[in-house]
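Here's a solo chain for you in structure tokens, the form predicted alone.
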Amino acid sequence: MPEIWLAPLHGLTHYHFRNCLFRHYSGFNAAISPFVPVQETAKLNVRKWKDLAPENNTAVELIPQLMGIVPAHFADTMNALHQEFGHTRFNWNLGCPMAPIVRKRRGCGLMPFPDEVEAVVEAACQLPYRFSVKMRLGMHSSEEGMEIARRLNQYPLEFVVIHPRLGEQQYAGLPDWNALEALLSVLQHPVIYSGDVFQPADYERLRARFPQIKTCLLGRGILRNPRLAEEIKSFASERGCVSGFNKFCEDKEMARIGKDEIIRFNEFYEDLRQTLEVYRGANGSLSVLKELWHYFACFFQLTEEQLHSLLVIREPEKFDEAVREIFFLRKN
């Protein structure tokens, strides 16, 4: 049965979040949390990260991820992080390619720097927790990855996700799954697949290309399907991911959404808008809603217009009453 993991995207997967989609879609073994940033034990205030905390991470178990480049802050971090809260498993967001995380030498923008990652995975592996890596193919060149994944081979890493896109890319083009292969053809470590997964036939076509990859991680895909981990699943359970899965797939997501699983959307968007409103008030969790709508347009198949008259609405209430107007007519 695939291992499915929710993936971290920062600003939005936060536990508000990940504990409403808990409650409403299955299917998930685990969770990354979005990036922390490390820092020296002077400045360290870890009862401020409610992320992270485990009375607010229940349904699954969730993994911290942390952001930085001194080694010192990592261990200064996750230290505290274990005694605060418990926590023993550690991944290290090596893969992030937005610009203001890059020019700081952080994400995607330390990967050119091959001795300086080195560093850090040597003093973390030090530590008695387990340590894990998420990275790309390289900032700007798939040798970087190469050599990076080289060096990692020397130290007993718990895994490595792999998102197989440059850091320049960002997320234009497509997933570049023959720089992955022969990544995985130096990499001796486990590593979990993270990129583009939209609909159970991208991960049918994963596995037949890469069955060694036992776990995927979800993120745009989720926020674009929220059902998307339950299908892989109950297609694979059905299937057994033979020949002919990828047709089963396609037609069976063809078919129009039915009224039920609006109703069940319906459900989780509410106890999501309502959480939000508690901790944020109306005018901030409506934020969070227009950027989670940019993935949610998705499942209701708006057109880009559709979206747009959405997103121009400044006033919350006038934004819940379009949203119910979507729902509605997908409804009936």
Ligand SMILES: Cc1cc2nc3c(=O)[nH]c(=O)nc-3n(C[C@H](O)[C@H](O)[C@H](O)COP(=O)(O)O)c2cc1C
Given for the second form:
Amino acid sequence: MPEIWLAPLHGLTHYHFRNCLFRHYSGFNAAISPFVPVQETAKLNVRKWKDLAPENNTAVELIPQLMGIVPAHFADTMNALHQEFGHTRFNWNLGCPMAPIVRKRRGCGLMPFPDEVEAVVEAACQLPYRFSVKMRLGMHSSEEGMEIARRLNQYPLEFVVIHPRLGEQQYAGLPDWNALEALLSVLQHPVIYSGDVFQPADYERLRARFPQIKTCLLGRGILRNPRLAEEIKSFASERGCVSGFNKFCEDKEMARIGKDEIIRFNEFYEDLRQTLEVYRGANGSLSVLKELWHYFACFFQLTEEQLHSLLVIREPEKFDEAVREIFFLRKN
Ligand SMILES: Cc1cc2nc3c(=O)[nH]c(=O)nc-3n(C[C@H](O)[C@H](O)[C@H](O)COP(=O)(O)O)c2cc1C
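Rather than the form predicted alone that you just supplied, could I have the structure of the form predicted in complex with the named molecule?
Below: every chain and molecule of the assembly, starting with the one above.
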């Protein structure tokens, strides 16, 4: 059975979202949190990181993700998160391509500097925790990732997550599976895949080409179709007893937009909306919901115009009304 983990999506897959998702949909074995910045002990107050608190992560195991470049700050932060919350697994974000992060040589911005990468990994691996890395192919060239892979091979990492694009691509173009193949030929750690798995067929293609990859992160695909982890797993368990993959996909495609699934999505959405409103207020929750609707629009097959007319609404009540209408039209 495939291992499916929820990917970190900063600003979107925090604990309110995760818990609503896990209440309504199954199929996840673990999740990686959106990143938190490492800091020195004097500046740390990990209690404020509610996203990482065990009481907010009872449904599925959560691996905290860290962002930073100073080796000593990693030790301070990992020790504090262990003492406060009991975490023993940590992931390092070496993949974020956003300009303000990259400018500070954080995230993917550190990939051209293998000595600095190695210094962090060396320090983190001296601690009694399981440490892992999430990276891209490189910032400007996949040769950067190859060099990092050679360095990472010298340390006892738990796994390496690879999103096979360059940082300078952001999310443009397709994941480069040839470059991934070259990277896998160098990297000796277990690899977790992340990138553009939007339907079971994408997962099956990945599995066929890279059978050594046992775990897959789902990010935007889950926002586009929260049932995706279930669909991938149900395909895996039915594999061998369905007559043909295409037929299965067509069936699933129809089921995805069936009335029952719209009702289920509606229940998930209401739970999420109410939870966000309690914690962020009507306006705060509206901005998160608008961000999410960029992806939910795919589930409902909204046109660009329909999405645009939803996103320009400023009043929370009117926005909810417009969403109710979308649900109503799809259900009937
Ligand atoms: C809005 C957004 C926020 C993201 N935040 C993070 C993050 O905090 N940490 C991280 O490692 N990756 C982050 N990513 C990258 C995703 O985890 C994932 O690797 C990428 O989106 C490709 O996978 P997908 O096609 O399944 O979404 C983010 C991506 C998006 C679109």
